[in-house]
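Next up: just one chain, as structure tokens, the form predicted alone.
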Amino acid sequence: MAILIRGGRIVTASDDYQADIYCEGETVTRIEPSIDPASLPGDVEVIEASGKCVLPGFIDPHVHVYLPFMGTLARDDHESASKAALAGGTTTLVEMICPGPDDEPLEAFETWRSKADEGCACDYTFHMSVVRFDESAQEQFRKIVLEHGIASFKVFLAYKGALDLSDEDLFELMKMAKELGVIVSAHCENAAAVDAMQKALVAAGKTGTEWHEPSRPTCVEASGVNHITTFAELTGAHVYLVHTSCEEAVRSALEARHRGVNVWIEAVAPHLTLDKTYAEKPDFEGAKYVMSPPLRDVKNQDFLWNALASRIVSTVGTDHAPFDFEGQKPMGKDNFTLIPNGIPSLQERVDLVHTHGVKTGRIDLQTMVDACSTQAARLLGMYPRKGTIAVGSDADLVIYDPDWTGTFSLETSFSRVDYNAFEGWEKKGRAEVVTVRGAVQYRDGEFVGTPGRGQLVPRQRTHG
């Protein structure tokens, strides 16, 4: 059924105006000051948006759904994760495919894709992690890019002996990325330094959650940024720095950018709103807040928000990685290095940015749209199909009520994880109606769509 959205305030990364939007099939077909429903052919659902914002569907550029990690599996599947995404106004997920070093890359891609195909209620694509780079793997990576439209690799400068690449392989991978025109997303730390710090702390009996941040301090993250941007400078590859947590790392990226390196910066919702004192909570409560890079000193938050306001930081993601507080996090009860990492925030991301960014005056609404949707679409090869509201774009739309107030809670979460890291926090604003390619999938706090309706989004290769 066609949809007419009437009387809303349309906000994109660059525009802010009043108009009606008509969607037929899966795309936006008309945007006009006023569209008379009586003039439209066939059945049309009219959605009144007076007093509300109409925003492009949000894109989370960094999520984990199917995630084997530290001997366990993340709690969400693609049905629960996509419902959580839609409840937060997110209509496209960019999931990390994370095979082990002994796995075949193409087989891993097919595994992750098949799981998304089964239950994802929103659209999706992937970053393909590279944890080995022998001749066979190289050929498979080419197929994944050229035949399946996956236009980004992921590398880990962390997790020594498990996911990290040698410098020789990293250099060759980045040469391939440049050749293929794909972007390299990078987890920036220093695997050897983190490994040494962790071993020293554990040997000294410092095993609690409060030691997670000291085991991988800000200088280690900045070192990783310098490492990857040096290789980008040498090869001409384009790099995207995921979950950048601190001033030192951002400044390292800016130094590279001033040298002409093609580098973009992602922040994530936990680093913008939580600080390291949460991971220091007693009685193992801090395990809820263990992620890598870790939560930082609160002083970094103002720096990140300012960098977001000036659009030095391009995107806001989540690094959503849902592990239960009961039954999974306690794997590291006696050794913080064994705690499954992750702070679930897929459903909460946009509302956190609106509450703590827009409503406080740190950023404006157009910057929120840019960081939570448009820049991800541009950088990852989906624009203008995704990330904006324009004739011909996918009808991924969010009718957002900026004046709604409530609280974040586990009770209203669609994720299957057993806690909410933001439990009881005030929430200002929420997605009221969410469409994915012209079909209403979420309305007034309820999932009303179809699991499995999501599609893989083939992406353009624009980073050659």
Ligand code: URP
Given for the second form:
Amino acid sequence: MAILIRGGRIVTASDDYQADIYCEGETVTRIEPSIDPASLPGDVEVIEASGKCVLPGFIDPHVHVYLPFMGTLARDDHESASKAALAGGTTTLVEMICPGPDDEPLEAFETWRSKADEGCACDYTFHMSVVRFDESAQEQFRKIVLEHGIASFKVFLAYKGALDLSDEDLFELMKMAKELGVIVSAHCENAAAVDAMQKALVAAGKTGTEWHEPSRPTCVEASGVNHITTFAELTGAHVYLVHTSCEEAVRSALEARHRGVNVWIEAVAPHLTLDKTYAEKPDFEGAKYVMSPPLRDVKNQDFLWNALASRIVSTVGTDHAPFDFEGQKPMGKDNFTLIPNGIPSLQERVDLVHTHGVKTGRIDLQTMVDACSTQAARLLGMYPRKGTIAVGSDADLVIYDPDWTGTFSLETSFSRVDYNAFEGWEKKGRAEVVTVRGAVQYRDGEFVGTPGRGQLVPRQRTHG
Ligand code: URP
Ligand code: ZN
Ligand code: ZN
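Output the structure of the form predicted in complex with the ligand; the preceding block shows the form predicted alone.
The next block holds the full complex; its first chain is the one shown before.
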């Protein structure tokens, strides 16, 4: 059925105006000051949006759904994760495919794709993690990029012995990325330094969650940024720094930018809103807040918000990685290095940015749209199909009530994880109606869509 959205305030990264939007099939076909429903052919659902904002569907550029990691499996599947995404206004997920070093990349791609295909209620694409780079793997990566439209690689400069890559392989991979015109997203920490710090702390009996941050301090992250941007400078590859948590790392990226390196910075909702004292909570509660890079000293938050306001930080993602507080986080009860890393925030991301960014005056609504949707679409080769509201774009739309107030809570969460890191926090604003390619998938707190309706979004290669 066609959809007419009437009387809303349309906010994109570049515009802010009042108009009606008409969607036929999966696409936006008309945007005009006023469209008379009586003039439209066939069945049309009319959605009144006066007093509300109409925003482009949000894109989360960094999520983990199917994630075998640190000896366990993350809690969500694609159905629960996509429902959580939609409840937070996110209509496209960019998930990390994370195979192990013995796995075949193409098989991994097919595994992740078939899981998403089966359960995902919103659209999706992937970053392809590279954890081995022998000749056979190289051939497979070429296919994944060229035949399946996956326009980004992911590398981990962390998780020693599990996901990290040798420098020789990293260099060759970056040459391939440049040749193929795809961007390399990177988890920047120095794996050897983290390993040595962890061993020293544990040997000294410092095994609690409060030691997670000291085991991987800001200089370790900045060193990772310097490492990847040096390789980018030498190979010409373009790089996207995921979950950048602190001033030192951002400054290292900016130095590279000044040298002409093509580098973009992602921040994630947990680093913008939580600080390291959460990971220091007693009685192991801090484990809910263990992720890597870790939550930092609170002063980094203002720095990140300012960097977002000035667009030094391009995107805000989540790094959603859900591990239960009961049953999974306790794997590291006696040794913080064994706690499965991750702070889930897929459903909460946009509302956290709205509450703590827009409502506090740190950023404006257009910056929120840019960081939570448009920049991801541009950088990851999906624009203007995704990331904006324009004639010809996918009808991925969020009718957002900026004046709604309530609280974040596990009770209203669609994720299968057993805690909400933001439990009881005030929430200002919420997605009221969410469409994916012209179909309403979420309305007034309820999922009303179809699991499995999501599609893989083929992406353009724009980083040659
Ligand atoms: O703590 C985190 N970030 N967990 C997920 C894996 C990763 O490094 O992105
Ligand atoms: Zn990471
Ligand atoms: Zn991640």
